[in-house]
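Shown here is one chain on its own, the form predicted on its own, set out as structure tokens.
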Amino acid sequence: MAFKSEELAKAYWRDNISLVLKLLAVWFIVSYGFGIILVDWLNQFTFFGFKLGFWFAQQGSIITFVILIFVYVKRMAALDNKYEVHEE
């Protein structure tokens, strides 16, 4: 990646790390928070016939992770275009 200036490179990596941390926070909340910490409270609800806490622990965190991958790809493509470091 060739940046036009050092300031643009720093801004790019700041935005990149910010995005990664936000997505990791969402993943942590869904997988650890909903799947482990709040599982007993969520189990009072059902989702497709399963207790919601169990569903988050078994399926919800995986589905969320896959969705976050697509969000990351889309947001990084936009970030690369913004800083003009996209692939040609």
Second form
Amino acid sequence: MAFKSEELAKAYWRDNISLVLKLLAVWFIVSYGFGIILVDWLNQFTFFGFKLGFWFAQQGSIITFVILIFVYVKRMAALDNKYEVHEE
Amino acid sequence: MDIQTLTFIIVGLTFALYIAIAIWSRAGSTSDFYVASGGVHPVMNGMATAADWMSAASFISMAGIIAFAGYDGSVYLMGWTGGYVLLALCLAPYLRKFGKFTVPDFIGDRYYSQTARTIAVICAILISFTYIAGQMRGVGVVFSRFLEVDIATGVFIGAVIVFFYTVLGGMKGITYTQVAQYCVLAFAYIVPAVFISIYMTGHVLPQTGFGATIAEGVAGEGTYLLDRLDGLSAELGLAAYTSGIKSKIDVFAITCALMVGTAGLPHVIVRFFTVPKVRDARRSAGWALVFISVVYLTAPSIAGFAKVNLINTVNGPDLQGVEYDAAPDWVKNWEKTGLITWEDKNEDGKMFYSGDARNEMTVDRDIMVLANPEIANLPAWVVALVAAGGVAAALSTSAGLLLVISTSVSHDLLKRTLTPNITDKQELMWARVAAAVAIALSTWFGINPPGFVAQVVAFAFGLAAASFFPAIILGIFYKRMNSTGAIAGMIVGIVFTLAYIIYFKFVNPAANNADNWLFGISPEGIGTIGMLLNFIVSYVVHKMTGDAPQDTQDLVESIRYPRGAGGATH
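Could I have the structure of this protein in the form predicted in complex with its partner chain, to go alongside the form predicted on its own above?
What follows is the entire complex, opening with the chain shown before.
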């Protein structure tokens, strides 16, 4: 057991899951939400010559995905350090 | 110099480059295949993963499909990138900590069952085979155009080259070769896009040019490119470019199947097993997506430009049709492959493209990316470069997939399960036989494709989504999941998905329309339902058969934090 106590192990996993769920919520809202479900409504707005919903489906979602992964990498590294389970 | 000669030279030069790098980087690293990639920076590993990942479907087919499907083509853009988020957040770090080389190894060990391993091997073979069947068509399109032969001959020539590339191989896994392949592929994809963007809109970046107004001297000048596309579509009886015709549920299901499938593809997951640290597994996924995005953010621009250009050259700026005798070379060159045909229905000697009865042209979607630089009158070297990029994309992925198939058959299935006593020599022979059989079968599918390259590849993702993804996710996040549940789930998921695809694509293709589809979901998106079924069946069966043993649960606990990750083992 790398953790000092059972409670710390549980807390680490809980923090991890909560971070992942938050990021996946953004992932879902931007792609399935803006790009698919709300696309027709968003298309009434224009964004640099694009209809907004169309832009999210073809460009915006991809840009968001990249940002999400790097946020995850950074936040997980901080979490690993906080609970002292980072790699030596 | 003509396009054909230049193509031979540029494709030849890129091949020489890959082989040179393979030989050079081999010198110091034959001792340990996996350590070689272990010593590579996550940025490099990300680039290599991107090359491995982007196949003929991404390079040749995707922008063409988007050009014709407009908004509906977004399923491929979102589907094939969004999966990396799932991969980075939910799979890669834990699988890396687990420390095995293949997906069947993970399934077999996590579910403490030889049966589970065997089923996983069969799933891996089915998925990889479907994937490669799609690739062969893409390879065929490239070769048929540049050797000026019909598509069947092109597929055949491509198959022979892929076979020798793989069997003589050893190139796969040498990260730097793939880094070079990525550079060739990305450069070849972006250069024509930049040229066309400058010509059509005056923007250097195709990504912003796509949303800009059309430049002076081009038909429709001053209007937004996308408005022009919507206008042309309406005039020609096509669906509006920015809205599409697929039902919402189908768009949702296909996107989901592609995303989840990405996270369940055996040859992609493997890449994250072999990085030195858990933290690197997370970062590699991020860098891979950065490099993939370079191509994927360019694709919709290429699609938009290509569509406008196609209509302008075939129908003329006044939309009255262009005399066939005055048709540009690219039309006649592609006619030789049989992938463009013109039938003069109203006998006016003019070509006309539309979405209604006036249409006289059939244009195969898979040629759009390759034909695009010719349509836009770009210099011959750019046209040749695109061909080299297409070959790089198709070869790198096909070779990787063939290796998965041949090692699955010879190592996982024969050596570890059915006939443990075979010698190394026999094992190698069976690996080659498996590769040959897979190539032969996929050549047949390449000549008689059940869909466009990207669509066939989408089936592979559906199968991965319905089989591996739930088993891996439950294996990590639900430590009490037992072997019976996982096995039942995988079987139900893959059998259901495969049966649905086979029924609509081969048994009863006439019924392949939204009225007959389950919940209005097409065969491309059915993997989503297969995945849900897999989750439900796994859970129900698990509830009836009890929890996984304690030592397995402890094992799952231990993969949930990074500390103590050793090297991967077989």
